[in-house]
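First, one chain by itself: the form predicted alone, in structure tokens.
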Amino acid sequence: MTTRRTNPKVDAVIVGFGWAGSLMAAELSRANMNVVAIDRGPWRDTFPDTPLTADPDELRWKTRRELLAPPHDTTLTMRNTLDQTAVPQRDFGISELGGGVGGQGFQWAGMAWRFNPWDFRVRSETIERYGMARAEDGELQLQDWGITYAELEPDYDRWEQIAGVAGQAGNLRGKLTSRGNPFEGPRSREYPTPKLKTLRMMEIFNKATSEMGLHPFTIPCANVSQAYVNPLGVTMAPCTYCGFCSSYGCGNYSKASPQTCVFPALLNNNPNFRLITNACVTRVNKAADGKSVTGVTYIDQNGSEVLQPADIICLTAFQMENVRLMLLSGIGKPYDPLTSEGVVGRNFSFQTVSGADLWFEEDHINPFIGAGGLGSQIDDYNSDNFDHSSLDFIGGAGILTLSRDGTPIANANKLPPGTPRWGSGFKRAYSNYYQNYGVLFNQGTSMPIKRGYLDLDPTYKDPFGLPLLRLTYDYARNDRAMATFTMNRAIQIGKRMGASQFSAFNFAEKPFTTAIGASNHTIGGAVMGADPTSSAVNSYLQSWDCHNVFVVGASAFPNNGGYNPTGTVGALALRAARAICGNYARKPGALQKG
């Protein structure tokens, strides 16, 4: 580290330039604030990085993961229990972070969910329906979000409009439509573009689940189904079902990403905005009063330490890094798993995954046609959509099938148990089952536990000499029971679909590990709520301790729903930006009383 210098003061600094950061930067700069965004990664865009001629390169993007941040930039240490010694993760595992601006939003699959209304009031709803003993079983640490689905609905709607989400409503203003998901919360209007096409695997799933009395629907997907211009004036082209979405950019400008949906409006001729890349923020600088902050310190690409003064700091990095920056900066009381006191690091949760691989005979599923988030799902066994009175768990999973990923290299491992892995037997099997493979994936809820948390590792440090983040976590008994239940439902559905062979899987039946990428949906650590003794931020994601710090992302989720988190992250970012522009900028101070 060499020279120390100070940049001119700005109104707001954005730390991390993915979906949350770019949305907040766009909203704040539109309100005439001077905004600087700082991102650790390099500049990255559809052109020249992933144009149509380079986009479907499985070896480069899927196998070698060239769009991801290298593991040495995202290393954390992990242990299952307090009496273990945490060790560093040496590979990607669950850490599939974007390696440039746009973050994971550039190479994500594109499922564009809203959480169920129950997810926001898990504790209250559980007590009301099943009694206090179910909510407080000695292990779980349930808490409400301090906000309801209805309060967040306008921001869900705006995020979907910006992303051009394709889907079909199941609940319009409280009336079921019989065309979409009947279990979703009420929507104020239809999706901005119609749902994507129904492909062969979805046909099989829809027929079987309908015959079982269940309610299949097409997954809402951030791939526009027709030409579309979003509210920021950006034009998107209709999806061509090339199937190269998850782990890839989108050379067709059909998949929503910060690059496609936000950057053009934010970066073109905008004197209020400046982006600094290849710069790592190492701390948020507290003021002498300890109740506010004065800016951030970062290390630039030349190794120089730089101070960036600002009136407002928005931490919009990945969930883990948001929590680490709060701990490194002394903002909020660190969580103590022995007493359940403290708020920063509290309520880490994951995504509880189970399901089944399926193989059919003499069908033509055509996996090379698809889109990243395209598929069918049932929510009959998700959230609290079914009676848990006779069960020993709360929560559930969306059981879905996908029409994507016809990747010939990766799919060579998708063969029935017992199939030869080399030679003529392997070739015959792969030539048959490439066309006839499918999956039922249970994307399950994850409930927080008292001893699942994040703190600073006492031993291991990063290249700047700062402590790595330490994760202590294992699946809750509740989540193990839920995963077994939904896995058995997937087996029933697979049999009804006519699969000749199937192989069930349940990631929660073994101890949790960061080394196996069952999902990359990690949440919690700086959770939102109405009580400063159990939450790090209020419902506007404003720090209870430092009123000019906003911590935005999945770090704010007190528990995880049975859906991917991006839609909820986008909605919360827009809500926080609205609060800053509409209220905080005029009268700085706490937006809510604790």
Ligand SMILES: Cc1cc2nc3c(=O)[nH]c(=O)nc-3n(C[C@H](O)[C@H](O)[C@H](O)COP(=O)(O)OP(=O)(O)OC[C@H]3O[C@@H](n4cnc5c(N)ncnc54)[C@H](O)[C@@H]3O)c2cc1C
The other form holds:
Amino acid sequence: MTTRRTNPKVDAVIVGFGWAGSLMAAELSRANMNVVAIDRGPWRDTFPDTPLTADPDELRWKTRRELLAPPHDTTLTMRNTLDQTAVPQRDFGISELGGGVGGQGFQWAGMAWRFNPWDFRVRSETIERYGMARAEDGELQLQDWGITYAELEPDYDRWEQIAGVAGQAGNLRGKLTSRGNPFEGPRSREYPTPKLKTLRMMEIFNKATSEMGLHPFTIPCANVSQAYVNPLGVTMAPCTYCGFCSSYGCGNYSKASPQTCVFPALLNNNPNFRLITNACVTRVNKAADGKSVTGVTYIDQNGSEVLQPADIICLTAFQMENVRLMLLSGIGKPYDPLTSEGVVGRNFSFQTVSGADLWFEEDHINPFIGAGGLGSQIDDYNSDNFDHSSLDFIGGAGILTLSRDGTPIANANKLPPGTPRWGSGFKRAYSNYYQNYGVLFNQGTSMPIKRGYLDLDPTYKDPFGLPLLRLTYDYARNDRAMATFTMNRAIQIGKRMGASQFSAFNFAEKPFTTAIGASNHTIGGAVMGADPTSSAVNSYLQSWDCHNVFVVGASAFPNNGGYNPTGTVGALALRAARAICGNYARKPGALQKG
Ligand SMILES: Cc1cc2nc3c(=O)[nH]c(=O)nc-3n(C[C@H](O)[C@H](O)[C@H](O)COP(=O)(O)OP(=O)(O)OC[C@H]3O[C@@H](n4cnc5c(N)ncnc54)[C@H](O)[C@@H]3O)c2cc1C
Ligand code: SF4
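Write the structure block of the form predicted together with the named molecule for the protein whose form predicted alone appears above.
The next block holds the full complex; its first chain is the one shown before.
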């Protein structure tokens, strides 16, 4: 580290410029605040990085993950239990971090969910419906979010408008409709664009699940179905179902991303905003009073240490790095898994995934036609939508089938059990089953446990000499039971769909590892709540410890829903921004709900 210099002071500094950071930067600068965003990665945009003319080269984007951050820059250490020694991880299926501005949002798939109202009140609802013993089984650490679905609904709505989400309401202001998801929370209005087309695999799923008395619907997704102008004045074009979507940039401006939906409004001729790239924030600097902070320290691309003073700090560096920066900066009391005291690092969870691979004999699925978020789902076995009285778990999973990613390299692994892995037998099977393969994917809830947490590793350090984050986690007994239950439901559905062969899978039956490609949805570590002894931030994502620090991302989720997280991350970012521009700007200090 060489020169130490200080930048001019600003109203707010945003640490990390993905969905959460760019949404907050846009809202704060629109309210005339002077904002600086700092991102570890380089500048990245549709042009020149992934225009329509860029080859959707599977080897480059999906296999070699060219848009992702290399693990050697972002690794952490991991162990399953407290008595093990954690070691650095090199293979990240659980958290494929973005390698440039826009974060993961540049190459995400686009499933654009709201969480179920139950997810926000898991503890209270479980006690009310099944009794205290179910909520406190000795292993689980359930806690409510300090906010209800209804309170977050306006922010969900605004996020969907910004992203242009394509969907069909199932619950419009309390009135259920049969064409959408009847289990969703009440929506104040329809989705901004109509749902995408129903493709062949979805047709088979919809027919089978309807015949079983279940309730299939099209997954809401941020792959827009028609030309659309969002509230920030940005134009999007209709999706062409090109199929190379998740892990790729969208050259067509159809997949919502920070680049497509937010950057143009934020970056064009905006004197209130400045973006600093290739700059890694290493610390939030506390004030002498210990109750507020004065700015951040970052290392720029020349290796120089720079101070960025600001009145407000927003940590939007993704769930893991948000927690690490709090621990490195001494913001909030670190969590102790032996006593359950302390808040920073608490309630790390993943997502509990099971399902079944299906192969059909006659049906041609045409998997090369699709969009990143496109598929059908049933929520009959998700959240608390079914009676758990006679079951030994809480929660559930959205059971879905996808119409996306007929990518020839990745799909070469998707062959029925017993198929030769090379030679003419392999070639024959692959040329047959490439067309006829489908998956039922159970995206399950994850309940927090006392021994699942994040802290700083005592041994291993990053290139700046700072401790790596250490993850201690394994699946809860509750979640293992849930995954087995939903896996068996997927087998029943697969049979009804007419699959000639199927192979069930359950990621939760083995010990947790960071390598599994089950989902990208790690959560917790700086959870929100109404009680400062069990949460790191309040319902505006404001640190209980330092009132001018807002910690925004899936780090705030106390438990994971049976859905992808980004709709909820976006809504929470907009809620935090609203609180800053409104009440906090007028009267800095701890925000009170109401
Ligand atoms: C392949 C893939 C598919 C996905 N599909 C879906 C989906 O269908 N639906 C869904 O809801 N979610 C999906 N996700 C997850 C989704 O992309 C993330 O939930 C979302 O993008 C997280 O946004 P974020 O702003 O919190 O974090 P990020 O997007 O990770 O942004 C964080 C930013 O902070 C920067 N940063 C990190 N540390 C520092 C530091 N110390 N200093 C400065 N900058 C820093 C990073 O460079 C990055 O730009 C997917 C993810 C991937 C990878
Ligand atoms: S499937 Fe649609 S949203 Fe996805 S990359 Fe292709 S055109 Fe874009």
